[in-house]
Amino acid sequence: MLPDPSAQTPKPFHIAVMPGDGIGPEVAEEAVRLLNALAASDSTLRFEFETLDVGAGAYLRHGNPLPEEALTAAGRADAMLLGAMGLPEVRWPDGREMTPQIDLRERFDLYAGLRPIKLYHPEDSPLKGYGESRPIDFILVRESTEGLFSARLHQQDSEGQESRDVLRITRKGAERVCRRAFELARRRRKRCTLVDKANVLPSMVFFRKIFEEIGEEFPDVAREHVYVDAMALFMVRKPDVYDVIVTENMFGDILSDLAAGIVGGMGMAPSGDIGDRFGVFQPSHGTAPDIAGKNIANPVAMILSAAMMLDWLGLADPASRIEAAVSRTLADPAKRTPDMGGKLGTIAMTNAILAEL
C-alpha cells in the first residue's frame, strides 16, 4: 500500500534568528516560542531555526559583528529574523555606531524596506479621530541599497575644513523599489505615492522621473507625489489617505519612525528587507540597552515581523492567524506592555497573543 501523502512529513523552513544585542534576544525569542506554538498547532508546518552570533556583542566577544561564517549561513536559509543590533557605546574608530544590519541589507541586495504601519485601537494613537471609521494602515517601501546611506562608508578626513556625503540614485535601483511599491499598491487600495525633494535636488528629481516610468505599467493605480517636508506634515493631518509610500533611504528612515509614532510607537512597528532572493525580517525598533533584560520590552512589532516573514515564504494562512491573534489581543486595552502604558511584560505579552492564537 502506497504511503498517505497528507501523512508525511513536511520538510522543515530552515530560519536563521539573528538575536543581535540590547532586547534584541529577548523579542527575537518570543517570535521563535509563537513560531513553534503555531507549528504544534498545524501538521504541515515545520521550522528549523539556527541561531547565528552577530551584533555589536559579536563583536566585543569576536572583534567582528558580522562574521562571514554567519553571513554564509544566513545565505543558506529560508529566511532571516533579526531582533536588533547595535550598542551606543561600541563604535568603530572613527566615531560611527556599528549597523550590521545595514551591511546584512547590502550584501544580500535587499532593496525593498518594508514598514506596514497600521493602527490597532484608537487609544494607542496620539492623534484624535482614528479608528475604525478612519484606518491608518499604509505601507512605507523604503529603498535600502542606495540613497544618502550609500556614503557611509567612505573614508573623510577628520582633519579637513569639510565633509561630504553623496545622494547616490540609480535607474536600477529606482526602477526595482518603484516597481515593488507599485505591485503592493495593486494589491492594497490602489495608491502610489512618491515622496521625494525633486524642487530641491537633481536626484529626487531623476527619482521622479522613475517613479513616472514605471507607474506606466500601472494603469489602474493611481500616483502623486510628495515633498518630504510635505509629507511629514501630511502623515500627521490626514494618514487614512495614503496606501503604499515609496522614498529614498534617509527619507524613508526617518519617515518610518514618525509613523510608527501615530500607531503607538516603534514597539508596534514591524519591518521586512526584501530583494529577490533574500528576506530579513525585524522590528524597526532599536535595541533599547536601557531596558534589555527587564521583561518589559514591547514583543508585537518582532512577532509582526515574524507574520511578515511567513507571507513572502508563502504562508498567507498562518501569516494571517498570527496577525488576526494580535489585532484581538490588542482589542482589549489592557493588554498593553510599558511603553504604551500598559502593565504586561514581555512575556505575558506574547502569552497573550498565544491565548488568541
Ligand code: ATP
Second form
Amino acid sequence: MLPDPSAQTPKPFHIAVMPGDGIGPEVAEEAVRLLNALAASDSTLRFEFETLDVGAGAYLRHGNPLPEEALTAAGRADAMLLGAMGLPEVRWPDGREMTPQIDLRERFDLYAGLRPIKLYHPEDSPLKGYGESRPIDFILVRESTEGLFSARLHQQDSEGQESRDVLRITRKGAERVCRRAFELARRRRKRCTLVDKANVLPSMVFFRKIFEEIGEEFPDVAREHVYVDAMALFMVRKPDVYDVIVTENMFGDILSDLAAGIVGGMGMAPSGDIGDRFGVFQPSHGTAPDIAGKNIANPVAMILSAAMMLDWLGLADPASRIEAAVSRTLADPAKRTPDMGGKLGTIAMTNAILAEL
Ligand code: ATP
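Form predicted in complex with this ligand structure, per the form predicted alone context:
Below, the chain from earlier opens the complete complex, with every other chain and molecule after it.
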C-alpha cells in the first residue's frame, strides 16, 4: 500500500503575529518572511500565521488596545510573535499611557522575561576590549508579573500629600522565576546571579532568601548576589563574567536597556516573555515612532526573538540556524542598519541574513 501523503505533512505550528504599532509591523513582517523562507527550505517545518490587530492602532479602530477576540485567538496559538505596541500620543481618555505589553504579561501569566545579551562583533560595543577573547554573553531574567510594577493599577490620590508604590514579592512569584533562572544556568555556564537591594529593602531580603532556597536544588550551579547599584557598574566594567542574571521587575526593566546598550543598542536585543503555558516573543525595543515607516529599523532583535520562539517550541536546530545566520551576517561590519552606523535598510538587512541562512 502506498503511504498516505497527508501523513508525511508535518503539523503546522500556529503562530499568532501581533505586529502592533510604529516599527512593530515593519520588523514583524521581516521575521515572518524569514520564518517562511526557513520553512520553504525544510520539509519538516510548517508555520501557520494568524495576524492579530492589537496596540494603539487597535485602540483607535476598536476602542481597545487588546481586544478580547485577539487575546482568545492568541491563547489558542502555539506561540505569539509581537512587534511592539503603543504610541506616545495615544492615551486613555484620562491621560494615562497604555501599557498593553504589561497587560499581556499579566493576562497570560508570563512571569519570566528572558533577555539574552550577546555581543556579535567588537565594533558594536561602546566598551573596549570585548569580543571573541572576552565575550559578552549572558541572559537577564526579569520577573514580569509583580515587583515594583505590581502597584501600577492602584488608585492614587493625586491631590493628597503622598503617593506610594509597593514592591510586591510573593513566594510563588520568586520561586518560579528563580527556578527558571537556575534551569537556564544549568544548560549554560552554570552561574546564576541575583540582583537585589537586600541591604535596604525587606522585600529584597525575602527575594534573596527564596533565591538561596531554590539554589539548593541546583548544587551544580554557582550562585551569588549583587546589589542593583553595583550591577549597573559591573555590567559596564566586567559584563563578560555573567551567565544568568535574575532580578525583580523594575530593576530588570532598567538593567535590560543598559545591557542592550553594551551590545549595540535596542535593535540588537531580543526577548521572550514566558510562563508555564504561554510564550510571547518580541524585540526589547518599543515602537520607535521617530523612525517608523522609513525602512531603517534594525530587524535583528525581532529576528533573534523569532529564533527564541522556535527554541521554546522545541525547534532547537532551526533556532540555532537563524542565530548562526545573524552571527555570520554581523561578522561583516558593512552589514548594519543606520542605528549601528550602517547603510542597510530594514529589508536589505533581512535579505543579508536570509542569504546566510
Ligand atoms: P518603550 O517605552 O516602548 O520602551 P521607547 O520610546 O522608550 O519605547 P524605543 O521605542 O525602544 O524606546 O526606542 C528608543 C529609540 O531607540 C527609538 O526612538 C529609536 O530611535 C531607537 N530604536 C529602537 N529600536 C530600534 C530599532 N529596532 N532600530 C533602530 N532604532 C531603534
